[in-house]
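As structure tokens, one chain now follows by itself in the form predicted alone.
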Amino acid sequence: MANRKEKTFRFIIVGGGIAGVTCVEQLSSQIPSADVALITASPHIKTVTNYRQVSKTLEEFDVEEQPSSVLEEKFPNLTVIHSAVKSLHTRSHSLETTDGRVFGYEKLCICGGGRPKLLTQENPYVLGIRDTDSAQELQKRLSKAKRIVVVGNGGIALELVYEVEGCEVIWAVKDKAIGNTFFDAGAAQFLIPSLETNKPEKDTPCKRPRYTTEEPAPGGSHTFTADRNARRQGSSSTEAGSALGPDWHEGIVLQGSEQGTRRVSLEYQCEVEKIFTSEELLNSPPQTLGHENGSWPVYIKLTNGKTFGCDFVVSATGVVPNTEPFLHGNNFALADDGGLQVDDHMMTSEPDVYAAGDVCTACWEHSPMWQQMRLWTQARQMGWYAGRCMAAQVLSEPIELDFCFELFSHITKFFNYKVVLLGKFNGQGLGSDHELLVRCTKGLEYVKVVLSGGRMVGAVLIGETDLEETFENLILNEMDLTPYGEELLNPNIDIEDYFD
């Protein structure tokens, strides 16, 4: 096979999404001489516009999608090659795409994203939102819907549920409270009346470009922001498409068959049982349908004993590691979760072989602050470390585990509130040993500390607190609070005075 090699590059990066696109700009700003190739399935890859530091963690900024051409004009060393990857074969330092190339490296890096765990394979009636197409898709036939499923409690679930007008959305959810991923049955209590209420009017749409494969919907211009959310779907190496990004529904009319408003029925800790069709329907016990009656394309049964008949299930339950292309034939290590395991200098367990994003696990001894959550603010940190690691290695530099994976952070935007996460939010791995504070105005904000010893471990925000680079030094600097006891979120102390 090795004869075969069309080229050998000194480094290959693998995914057009948020890590691949990072890692790329990363290595070709450290050594604008190197050949670098960048292998796609999409002709369109995802930049990061508009980035802004907003703290010493935080950080905020938008997600666009441009042609590759943009990255090639930018970068003269820089080869994008437009294929998904068929096979990787790590002794030999080569890679196959599946348009029958051989191309080899001296270092590869891994940013194949995850693909969504989808409820079932090849059912008509249930869509998973997984890039810019599906979302039009869903756009097309939710204007014929009068009620539709959604599955799902992660970031996606969370908007879709928010954005949907004119048909009735019955939202299966496998937890006690909504959006448990990002936050506690408090803060659920605190944005469930948001469903309940009328949107604000929409500001007038960005009107930045966005390319598609296809025309979008007349008129509809989209762009997507990265800080906003959760569960991004990366971009597979095996079918083209890239990530869907935060804000993914902008420009997207999510308006169903009726009129009126939003009907939102929640169905709490259950999960699909059976998805089955009108015909099947038919042929089975009487006692199937429970009190659904009518005629729908599709019934869902929940484990909850109930079923609903709709015109479509929306598949939302989150990602996988797209691990599949690269395992044949090499000994990857693997994370419980399918990931490639990675140590603090982004290494799998193959010799020169990295990885970032979501296809990988992070398996160094992480901070007591931080913990890996497949999120965009991720995938870039993971994506621009790797290719400084990758960087470094070459030039025979040392290089430190770089300061963003000190303190977990992240900003996003659920049912028009600004989010903010810190740390370990939801007393993520303390067992019973922390305490909670909590300040709630109606309608207004929503702040949660987390403390354990005394000392400030987490914090979420939810509305225009302010609090956010205070709360922020706190963790990082460990004070000890004791002596402020409950009077840390009173609300007529201008704490932020207290601490600067």
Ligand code: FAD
Second form
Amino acid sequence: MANRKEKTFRFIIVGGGIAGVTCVEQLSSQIPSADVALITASPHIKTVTNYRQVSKTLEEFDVEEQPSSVLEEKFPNLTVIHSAVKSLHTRSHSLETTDGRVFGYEKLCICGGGRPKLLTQENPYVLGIRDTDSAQELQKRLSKAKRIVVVGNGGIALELVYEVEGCEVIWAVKDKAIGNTFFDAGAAQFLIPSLETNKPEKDTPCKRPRYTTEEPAPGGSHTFTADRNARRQGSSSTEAGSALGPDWHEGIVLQGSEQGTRRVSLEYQCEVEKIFTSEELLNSPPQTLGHENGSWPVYIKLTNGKTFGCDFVVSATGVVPNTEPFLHGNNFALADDGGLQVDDHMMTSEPDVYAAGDVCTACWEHSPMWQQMRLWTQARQMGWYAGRCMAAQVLSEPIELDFCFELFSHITKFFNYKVVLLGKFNGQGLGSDHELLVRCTKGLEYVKVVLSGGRMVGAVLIGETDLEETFENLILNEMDLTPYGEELLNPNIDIEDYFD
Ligand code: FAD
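With the form predicted alone done, generate the form predicted in complex with the ligand in the same format.
Entire complex below, previous chain first.
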């Protein structure tokens, strides 16, 4: 293998997603004379645009797909190789691509991302969403659909059920509340009316200093209908086919075959038991059909005993790290979630091999306020930091874990509300050792603070609360907030002034 090397690069980065491209940019700016290769399976690369630092740790940006020539023009020492890595040989510091070429490296960074955890493989009626192609396929299939079943409870499912129009959506979640990855049941209750109506009710703030929530009965279901026309009025139409980014659904029209109203039916606390075609249904014992029986191309049986016919199923049950092409013959330490374990310098267990983004699992001792979530922001931060670490090692410079890993922070939009998540926003890992303060104004804002030992350790801010910077500071300063008690969320106190 070593003898077949076409060329040896000082640095090779695998993957043209946010992590890989940011790593390339960082390395190429720090060591402009270094020979860098980006090997990527996709024809386009993803770049960060309109980057904005919102506060110390919160950041916002757009993601654009661009031709790789844009990157090569910017960095003359960069070579982009459009092929997939077939195998990696860490002992000989080389890798082979599917078009049969072999490249050597001095330092390698694997940024191969993740792949959808599909409910079932190779079923033409089950769709996963990962990239622009799969999002366009969804759009095409949706345009002819009357009913779809969405399975999953993460960010993609949340966005999808809100965006789909002109098609009945049955949404199967395994938890007691929607959006379990991002919120608690209280925030879910706040968001649910958005599925029914898009006209926010402007109530006076009601202070709810202690957290309570009503949970649906196990296996229970809810139905919501809404007319989306009100929300769409005045909003500019979006162009079809734009890049899959944090607002990936904005670039595509998620319109079913019917006009007008949206209808979302929720099935809680259930998973998929079986997916079968209409022929298989005919040949199987009688099923309990959840909705009016008709002729559908595919049927899905849930563990709550209900069976639904639909045009297709969207499997939005998360991603698994895409490690497969890199493992054979090597000795990578893998985390429980299947990611390549990386230390606080983004190094894997194999010499001279780094990893960043969805493909890796951060295995250093985390700051008490940080956790890994496979998101754009963390892909960018990890790619940037991996590039810095690789350069620092070559230049024999010391480097410390970047500040961005001090506090988990994420800013996004769900159901058209601005959502900010800080620190241990769901009390992750705190057991019963925490207290919650909640303020909620129906249709306007939902503010939840997680306190532990009198100190703020996390927060969920939904709506235009304007509290993110103050709360970020309170978390980072570890200030004892016991004297303030429930006043902390008193809507009549300008908290920003209070702590200035
Ligand atoms: P990827 O972007 O997956 O890039 C991986 C790259 O590696 C690709 O270029 C691929 O072609 C290449 N590759 C893979 N295997 C090989 C190989 N063998 N050889 C060569 N190249 C290879 N996050 C948010 O924060 N906000 C959101 O709103 C949001 N929405 C999302 C919506 C959807 C539909 C999806 C699927 C994800 C969303 N995410 C969101 C998550 C976010 O997309 C990921 O966390 C992020 O893209 C990870 O970046 P990455 O660079 O690690 O991997």
